[in-house]
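Encoded as structure tokens, the following chain is the form predicted on its own, with no partner shown.
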Amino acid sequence: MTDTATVSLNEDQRDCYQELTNVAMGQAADRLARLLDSYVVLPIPKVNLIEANDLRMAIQEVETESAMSAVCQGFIGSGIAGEALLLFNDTSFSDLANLMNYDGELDRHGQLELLMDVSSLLIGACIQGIGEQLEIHFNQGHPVVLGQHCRVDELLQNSVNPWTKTLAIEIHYTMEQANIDCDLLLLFTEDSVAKLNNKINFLLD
């Protein structure tokens, strides 16, 4: 069991997570606007240390209006463990999928495939900054699929962390000139945050 004292968070350490989440997020965006030819507006991340009540809120405040479909995929090193989860606007799909030039029929099996590459790629980069600025080496688990226009709140049913408390860093990518946007959290286990704050507090030092 985890000693709740040690899962805290000071400002200087909030900051260094936002730090290094902006250079993980620039690389991520860097690529992808490559691979559309589009430029990617990232706002500052937000880094926040929640119980597991308040995820369930805060993942609703993303986007409660429109469908959404969303993946999931886990990831683990030295120690370290946790989840990416990518919800990606349903109405995004048919500027994302001219942009990608992508010419097969844009049905539900399309925009699973659209969704698959996109949040392969921004997971993908985004872990790796961050683990190479850590000095760590992340395992990542294969995608999940975790529901295709839904609610948010559906999404949520299919997503059950067993945590008390978690690390969660929320991204919010959008492109210029096109309507596509997405959300990416981060959330690292109650049992990592520790493990993260003295590699943290060694780069503070």
Contents of the next structure:
Amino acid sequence: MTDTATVSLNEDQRDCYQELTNVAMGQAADRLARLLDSYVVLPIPKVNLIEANDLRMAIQEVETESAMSAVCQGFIGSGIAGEALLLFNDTSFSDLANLMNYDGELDRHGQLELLMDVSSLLIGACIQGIGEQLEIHFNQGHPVVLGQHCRVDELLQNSVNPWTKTLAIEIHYTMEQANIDCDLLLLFTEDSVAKLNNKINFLLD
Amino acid sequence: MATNVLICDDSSFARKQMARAIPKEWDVEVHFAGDGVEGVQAIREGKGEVVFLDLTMPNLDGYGVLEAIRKEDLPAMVIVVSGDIQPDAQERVKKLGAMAFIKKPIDSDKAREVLSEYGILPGAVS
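Mind pulling up the form predicted in complex with its partner chain next to the form predicted on its own we just looked at?
Below, the chain from earlier opens the complete complex, with every other chain and molecule after it.
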């Protein structure tokens, strides 16, 4: 706890991150809504500076006891790096398959295919949406499946990142007419937070 | 006489962005509300002849504000300014009586365009 002064977040900055995320997640929701032909309920995103080992605490919205599947994908641009993590509630697959007119068998493999489709859409649109507003072009790495049908703690164990502090943005997506429930976490590295804050301060001036 | 303009958004950053986007040539008095409840109250007080309204807000969201305006028959021209750009959202707010919909992030060109289109901005050539 020695360097809390270097990585910090004041109320104006938090508000600004929240608003940038609000716009980006709206763009992502719009793409998902058009794909599924359904209305996506948009929450108020949560922005927090947390210790990376407290990642589980950052996940407030999902039911941590239910079985989940998760994908993570790194991103980097203008010296700012992070990871996007999509946690998908396993009970969501049958409705998702219906809305996507998926007619294959909904086994482990079929679920994986749906999971990859949704995660690339949501993660891509959110990351690019935030990047656009900050004039950063983010390059995205390959998506990695962290696990299928696991508990959240097991999934988070697999996403071991070496940073101590992280800026965590959480977006909880649900659908109005269908039982689809997923949580998108954007985690920025400790080193990126100062650079991001500079960009944010410029917008706040 | 200056037009009473209300900016209703829970984000202070978004309120500032919106205030900056108001065309300089427009004679306005700008008021602010931090959520829908404050927004409705301000409209009742006559501070919202033109309202720039966000949708996703705590306490009372933008849909709720539109419903209240309709229910109480309040005199307000509402322009929704939102990040929720789903076709459904745009359709719903129009049905609830919003005059126009502007995608966030807002800038003065977009604001000027919509205000001119509806003849709110005086002297504008559309």
